[in-house]
Each structure stands twice: as structure tokens, then as C-alpha cells.
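For reference, the chain that follows is the form predicted alone, supplied as C-alpha cells.
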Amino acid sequence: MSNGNTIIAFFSRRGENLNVGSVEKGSGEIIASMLSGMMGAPGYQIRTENGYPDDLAECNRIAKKELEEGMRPALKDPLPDMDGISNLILVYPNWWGNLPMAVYTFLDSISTDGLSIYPVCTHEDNGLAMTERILAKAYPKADVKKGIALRGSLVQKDPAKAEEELSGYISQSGLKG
């Protein structure tokens, strides 16, 4: 079923993964993989230019910089047309209790205004954190709505439990499938 007014928007890394180790595919993109297939929606990945190393302590060490100087890492593809869209399932780690700062630049580069925003978050142990509150914070103008989270692990290691998890957070939120 096509879902013509939603776009899923998410950023996952590959490499060394807490309590997973070293994955293909990130837990986010395999989220937005079940969604894009329940949903009939488009999904736009979050790049940065120069991306994150597959080893976790150098990508923390990156980010957790990023994130302490407020930084907007320059996005790597052209955005996505938003022209018509109206629902955003946004899919993101929790990193140090926020989105990573690339989620940021691409929020800041589309207009919010009215934008219904669905958080999707993957974790290992804080759930989504503050990180509703600090969307719908940043971005006063748009509709944050609740999200789910849903630890990385149980994404890599159990993806039908995963599934079943985002069908019924899908049926609950109101957006159609």
C-alpha cells in the first residue's frame, strides 16, 4: 500500500555495535527497511560527508565531539522532495541521551513547519531518553508526536520481534499501513 504523504527519514552506521559487534547493516537502516514495506513509504537516508568509522570508540569519540560543539556535519546527498509530505517517521540512535547531529542537520535543511514527526529511536539501554522533548524543542513548529524505541540489538538478533513491535507502534500512531 503506498503512502504517498510520508517519508522515512533515518540515519544508521554499520560497524562495531554495542551489544551486537560488527554488523553489515545498521539497525536503523533494517528499520526503515520494515517500515518502507509496511508503509509503502519512501526512505531517505541520513550520510554525512564523511561519514563515521566502523570502530565504536573512534565513532563515539567523533560524535560525542559533534555534540558537544553543537555541530551540523554536512550531509553527503541531496534532500529529499518534501513537496506533500506531511507525516515523518524519523529513525535514529540515542546518543548520549539526543539524535546524532547529522539527524539535526537534516531537520534544520526542510521546512518543520506542520511536519507531524513519528520518532523511531534505537538503543541499548536509555530507550528514547529526551529525545521527543528536544525535537519537538528544536522544532517548535512541527507535530512531535510518540515515538518507540527499540533496542539495536533485538533489530539485529530478532528482526520478527522487531517487526511486530513497529506494526503495532504503526497501528497505535494513527498512520496508515
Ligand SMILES: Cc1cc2nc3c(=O)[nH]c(=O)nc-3n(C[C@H](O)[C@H](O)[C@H](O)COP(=O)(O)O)c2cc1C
The other form holds:
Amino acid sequence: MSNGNTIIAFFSRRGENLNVGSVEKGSGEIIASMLSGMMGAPGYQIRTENGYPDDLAECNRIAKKELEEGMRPALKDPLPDMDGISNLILVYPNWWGNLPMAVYTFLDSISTDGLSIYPVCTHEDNGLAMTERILAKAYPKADVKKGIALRGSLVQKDPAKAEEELSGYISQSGLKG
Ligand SMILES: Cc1cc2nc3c(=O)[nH]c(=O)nc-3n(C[C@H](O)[C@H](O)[C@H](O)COP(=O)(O)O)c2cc1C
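What would the structure be for the form predicted in complex with this ligand, given that what you showed me was the form predicted alone?
Shown next: the complete complex, the earlier chain at its head.
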């Protein structure tokens, strides 16, 4: 089934991560392709000009600095065509209890007026944390829906289970009957 009014935007990082070692594909990237298959909707990867290092400690340090300084790192790619899009499935990792700052660069660059946002958060212990509320406060014109949290290590080690959870979320959310 094709969903012309839905897009899946995702931020995800390859390299070393918590509880998974060094991965070829980040958990969010895996999830985004599962969602594209389920929804028949396009994906857009939120990438920054500078990228993030594979080394976890170094990435932690950069991400923390970006968060503390409220940075909006420049995006590498042109924005997706948002014409006619009413549903945004937003896939992001929990980074320090928040979203990667690049996700805000993306959201600041598009119109969120009347946009339904479905948060899909990967994490290693803290779930969605406050990210649904943070998003609702930052983008008051959007309708931020109840999100879903998935452990990145589950996505990497048991993708079938992760896909089952995602499928349940998509049905419950009303995105697809
Ligand atoms: C910079 C950074 C900060 C993180 N902070 C948290 C955190 O506060 N809580 C948590 O549960 N997981 C945290 N994680 C783990 C990621 O959320 C988790 O590994 C996620 O699956 C990564 O998604 P990805 O593979 O799509 O990049 C952090 C990871 C990184 C790299």
C-alpha cells in the first residue's frame, strides 16, 4: 500500500555503539527501512555536513557539546519534498535524554504547521525519556503523537521482534489499518 501523505525521516549512526559493538547500519536506519516497507512511504536520512565519528567516546563528547550549546548542525542533503505530507514518522536515537541536535535542524527547516509527528526512538535504557514532550513544546503547531521506544540492541540482534513491535505501533497509531 502506498502512503503519499507519509514520510519517514531518520537520524541514525553507524560505528561503535552501546551493547552492540561496531555496526554497519545503525538501529534507526534498520527501523526506517522496515517502516518504508510496511508503509510504502519514502525515507529521508537526516545527515550532517560533518557527520559523527565511529568512536563512541568521541561521539558522546561531540553530541554532549552540541546539546549543551543548543547547536543546529548544518544538514548535508537537500530537504525532502514535504508537499502534501501530513504524517512524519520521526526515527531518532535517545542522545543524552534528548534528540540529536541535527533532528532539530531538520524540523526547524520544514513547516510543522498541522503536521502529525510519530516519534520512534531507539535507546539503550532510557526509552523515549522526555522526547515526546520536548518535541510538543518545541513545535507547538505540530500534533506530536504518542511514540514508541525500541532498544537499539534488540533491533540489531532480533530484527524480527523489533519489526513485530513496530507493526503493532503502526496499527495502533491509525497510520495504517
Ligand atoms: C551520543 C550518544 C548518547 C546516548 N545517550 C543515551 C541516553 O541518554 N539514554 C539511552 O538510553 N541511550 C543513549 N544512547 C544509546 C543510543 O540511544 C542507542 O544506541 C541507539 O540505538 C542508537 O541508534 P542508532 O544506532 O540508530 O544511531 C546514546 C548513544 C550515543 C551515541
